[in-house]
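We begin with a single chain expressed as structure tokens, specifically the form predicted alone.
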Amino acid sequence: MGDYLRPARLEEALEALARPCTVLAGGTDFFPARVGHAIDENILDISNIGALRGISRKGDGWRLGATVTWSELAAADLPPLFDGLKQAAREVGGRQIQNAGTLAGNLCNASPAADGVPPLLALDAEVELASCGGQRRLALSQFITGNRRTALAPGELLVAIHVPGTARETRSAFVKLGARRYLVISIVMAAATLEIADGRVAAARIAVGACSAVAQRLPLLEAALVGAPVDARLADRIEPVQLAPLAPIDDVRASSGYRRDAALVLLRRLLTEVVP
């Protein structure tokens, strides 16, 4: 039987994080992967720990403590900006896993379908990384190395996600397509920010996540959408080839070929939804 510690304060926890610990958070992966089997890790539970919670504007951008739950997220008070994210949250299982749920948890679980992922890399999201050893700062697309992998480092813990401001006009967006509407993982999914400045795409960034090992964000795409005016056109400048980042699997919830059909028809959707 391993130890369980639950610390009130960041310093404590980065602490316990020198000998082998398993981070619990909402727990909404944790208790799942252990049914019917004895638990005899050391747990290190955050979820006491005041400086890994809450919403706030720092600078030009915003900072969303580590535990931050997909319910807080949804229901804070937040530009346009976070539209997407915010669509997200409301899809990540039902309402007691978006209560209890939290966003860094998400992240660190690196599940290719996990809802947040995208709408993040739109966000053009960093995370923030903290041990004794100091602090550090990167982006999302560097921190989710593959399938169910990150880049923490031993003794390191995941304390924020940082979003950074947009000084024009800015919307977003998501689309998730399921075997049914609600309570179920990803086949596909689609994320898009959009900042625009008199009519047209000044700044595009578009994410797609289930069709590879990490969700990847669409250059070819992105680059064709900058200019162009922001109307019902819009969606008419996706083309397959801009899919080519990519790499849909088969497995029992769809085909590869169906998942990249799919992602086709759900960015057009997605560009469709953002466009007022």
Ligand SMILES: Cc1cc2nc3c(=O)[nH]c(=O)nc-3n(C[C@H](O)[C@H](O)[C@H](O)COP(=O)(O)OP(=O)(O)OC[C@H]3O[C@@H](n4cnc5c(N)ncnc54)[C@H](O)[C@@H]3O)c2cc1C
Given for the second form:
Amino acid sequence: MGDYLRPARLEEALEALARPCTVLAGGTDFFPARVGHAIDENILDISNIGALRGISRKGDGWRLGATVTWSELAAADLPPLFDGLKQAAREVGGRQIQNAGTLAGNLCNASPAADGVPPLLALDAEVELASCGGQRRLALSQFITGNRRTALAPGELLVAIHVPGTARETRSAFVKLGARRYLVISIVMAAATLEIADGRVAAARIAVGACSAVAQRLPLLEAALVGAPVDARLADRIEPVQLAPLAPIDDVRASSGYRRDAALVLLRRLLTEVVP
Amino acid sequence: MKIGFTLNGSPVEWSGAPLTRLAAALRDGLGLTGTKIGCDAGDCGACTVSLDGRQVCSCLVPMGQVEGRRVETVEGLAARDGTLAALQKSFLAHGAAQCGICTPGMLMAAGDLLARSPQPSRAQVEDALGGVLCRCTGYTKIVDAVIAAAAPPAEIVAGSGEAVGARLARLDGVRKITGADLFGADAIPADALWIRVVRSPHARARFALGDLGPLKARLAAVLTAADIPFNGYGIYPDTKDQPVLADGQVRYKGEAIVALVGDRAAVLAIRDQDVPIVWEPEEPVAGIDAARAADAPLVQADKPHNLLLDGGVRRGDATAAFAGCAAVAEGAFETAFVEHAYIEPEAGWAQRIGDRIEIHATTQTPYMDRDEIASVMRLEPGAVRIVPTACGGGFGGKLDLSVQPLIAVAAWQLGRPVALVYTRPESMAASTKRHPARVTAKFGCDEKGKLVACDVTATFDTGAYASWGPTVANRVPVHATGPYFVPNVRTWGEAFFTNAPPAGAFRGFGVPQAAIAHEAMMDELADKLGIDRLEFRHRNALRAGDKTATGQTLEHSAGLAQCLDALRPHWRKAQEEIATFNATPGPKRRGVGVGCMWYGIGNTSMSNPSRMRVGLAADGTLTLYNGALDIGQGSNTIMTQIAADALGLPVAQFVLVTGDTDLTLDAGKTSASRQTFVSGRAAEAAGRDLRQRILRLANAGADAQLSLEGRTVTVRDGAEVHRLDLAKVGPLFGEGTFDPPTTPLDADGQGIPYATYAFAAQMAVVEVDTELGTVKVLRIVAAHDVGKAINPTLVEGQIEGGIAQGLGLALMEEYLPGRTENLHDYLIPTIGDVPEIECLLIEDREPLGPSGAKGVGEPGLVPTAPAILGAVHHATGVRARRVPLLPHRLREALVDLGKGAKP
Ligand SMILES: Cc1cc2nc3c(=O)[nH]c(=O)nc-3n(C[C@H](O)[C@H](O)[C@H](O)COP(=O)(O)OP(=O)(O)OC[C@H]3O[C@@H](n4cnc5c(N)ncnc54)[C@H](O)[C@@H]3O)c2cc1C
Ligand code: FES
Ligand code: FES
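Alternative state: the form predicted in complex with this ligand, after the form predicted alone:
First the chain shown before, then all remaining chains and molecules of the complex.
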């Protein structure tokens, strides 16, 4: 059996990470991967570290501590910028999973179907990584590098997710397609953030998940939306070519062709939903 | 490490490894087994507890995180004096617990909601309970119970002679809603050794075991095929083809090879790769076509052509009759492996007592277990005692042996108690499945829409071992006409071995697969002739006096036409609502479908007797010795209701002894929907027998009233009152036996396969998202002819639970070995997937049954998938040829039809 450490201070945690160990937050990805056999890794449990808790304003943006759970996020008093992320929070697993699972854990686990990734990509989120050697910030798009791969270096801990504020009126939304109502891994999901000026799209950030090893932003679509009036015709701007960054696969949940079509449908509905 | 926290209001200190899951700490260290483990992976929610007032999966919380916090479990819901919480009362009164394995989790999740929203809406209940799976109830009564929790209905009490037909709460209900019921993993002795089974990663391979010496040195024992006295088991005397531990050859992925026996931690610490096995994988035989190929390798060396069995029914001349038909419909349909997904994985423990072996395990069939263990261990059946634990769902999957032979052999060898609890992936990989089927059907009718001929062939993939394959292959040809009068019939069933998990018994024994085919044919014929789909079925419904395909005249109790009559107003209303909805264009299209079924109760053309006993002890204890196992369907309660009225004393005075093979008589297996009809009839006879004895002692007439106070039985016969002192005249026993009258089927399948049949018709309304290919079932109305509803609440529970499984079969469930071996890749319906269900109970009395009752265990599931698929066709024009109709399959079919233009 390995060691188990549950420090209260971040420095202790970072020191502990100097030797190989597995980070444990909400445990909702950790334990399911370890059914039916003894667990013998060294464990660093980060659930008791004050510095990793809570949601706070930071400059013109927000800081989501690494141990913020889906439920905390859903209940937090946040502007419409976060509506999409909150919708995702309510679609993760069931209530029990939302009460324990963390957004940071969702990012670090780096599943192609992680529901937190598209909305956070659409929020232009950054992750703050710390180690004994110091700290750095990385755009989320650079943090997740592949199917279950991240840029986390040995000894590093994700300490917070940063979401920049927007100067303009902003709306966001999230839609998820699964084969049943609750407790379901997404077949496809999509998230959008629109910044609006004078009734027109001033900036758009759109991301699709479960259609490639890592969820992808769709720059062509984003560009096509800029300048468009924010009304029911927004969805008409979607063209299949804009989905080129997606590379869906066949698996037990769906075929690749289906995923591609469904992504298009979901994007249309997303843009219809995001319009006031 | 020592961890202090508050448990159900009291401070506790626990010590152990901080990474221990809270669920395990509660159950093993703290002795609170009310919290259940169904998967250890967050997927089932059975382990839900409250942590600082919020529901969490206790299988995902390390004890290290519990320090200083507040934990509430199901054991903390009732007051200390045992007074139930309002929510528990509501669960009891609504019949929201069936097997009860999900109930603690449901209660804790609901408690979290009610603390915030005391009068929740249905949507709120669904959101709060979405993380707890129930495989038994179809969620309907759970939703009702939570919504009504603020003001639970009063409990119904039945006096003498009032039990049959009353909505009594389950007699074992309080145990289930307080967490006190003990399931397979709940009462394992602390000093028991544990088994971990090493299983095959290959679907077909030869293997050789290396030197097991080093492993044996670390453990109490390492069992291999050589340790099993008779290494073959199976349902029929001539199908003992499945080894307890594989002997040099494996035939499916997940087959048991080696059993490691030792301290729990020691066996868990050994990884599969630490066990020396040299593998020689071979190309597996996958699927029916591969099994039938001329050059197919044999799955079992002595089974030529990989054929398990075939046979059929022939009546009239179907081939000739088709020529004269006004309309003919034809189609081929395919279904997948379906997993039972009971929330309780297989579990139990055994101990040797002198020259006897005693097995405490979850099962559906104590007496078959006893005989099979005796055979495997080469003991006399009398040397085996089966003490069934509470059973957390079976649905057919716990009719086959699972943990029993390994724990028995190990306990016998080692002289210590030995336990085995399957993990969820192990349960899914090792256990039997529903047979994948390919059904080709052709039906023809005359210009008036009367069926003239049918020709159905059902081909089954029976997996690696026979299991209940013969039962499926026999039952299906009898039922393949559907519940209709067809004069010219040819039906055929055949089952082939493949290198897949053994396909066994699963609610309906193949009939649900066949129903998908015959019901699609009914829809097509009706559409061809322009006859309403419900009316077409009504026209052809088997009625009392009709002859079935096997030449049996249905004397009584064939209530399909009444079921359809009951559905008709709902059907018309749904048609109108749908027409209105569909009048507005859009991607969502609605449709309504109807499915019918019939189901022969009990074994096919085979004796399946039940014996029951009622005892009145010298001290006045009134006991029903009940060998009919309650796996959640409610037979504990049903048998008592029947026996109570037959005897003439109230249900509340009964004590139950269930299942123990040393204490009860053989009431057969809990399968084939037979317990109410067969064992119920035996319970009725046993109650009457005891009554006769009492009346004789008192010299009283048949109408005398009985009452029991202490050890005195009072017999009131008109003005005369007799008092019997049981200390003097007792103990008294009554016994009853019933074996439904059947006859063997001849070479053409002619005969009387079943004494009676259940009938049903269900209607489903669906909404199809034509852009995404998703199907949402909006409503189901289910009309079931049950003969007599002994307990309407329990009957509805069976129907609703069956419907949820039928919905899963139609829309989401597909077991793929190695790919969907857990409850997040293998999807069963959640609380948000099962629609509101309305049950209409039709009581067309069956004179043979107790108070006229038949069975309802399986019928609930059979018509659901056909009704849903018919509704999808009505909505979109897509006829599903392959289930489950996953979104991508439906979407493809829509595109092929030109209905779902590329987005
Ligand atoms: C039943 C069930 C349903 C689920 N449904 C969904 C769903 O619908 N959508 C979805 O996206 N996910 C789902 N999940 C997955 C999971 O709940 C989420 O990914 C969750 O957000 C993970 O967070 P956690 O805190 O539990 O992570 P943990 O399990 O504690 O950790 C996850 C991984 O991240 C690492 N890690 C965690 N925090 C840090 C950190 N701060 N720094 C460095 N490494 C870290 C851990 O070492 C581990 O490898 C489901 C899981 C279950 C069991
Ligand atoms: S046992 Fe915890 S969710 Fe299944
Ligand atoms: S009662 Fe819910 S799983 Fe059995």
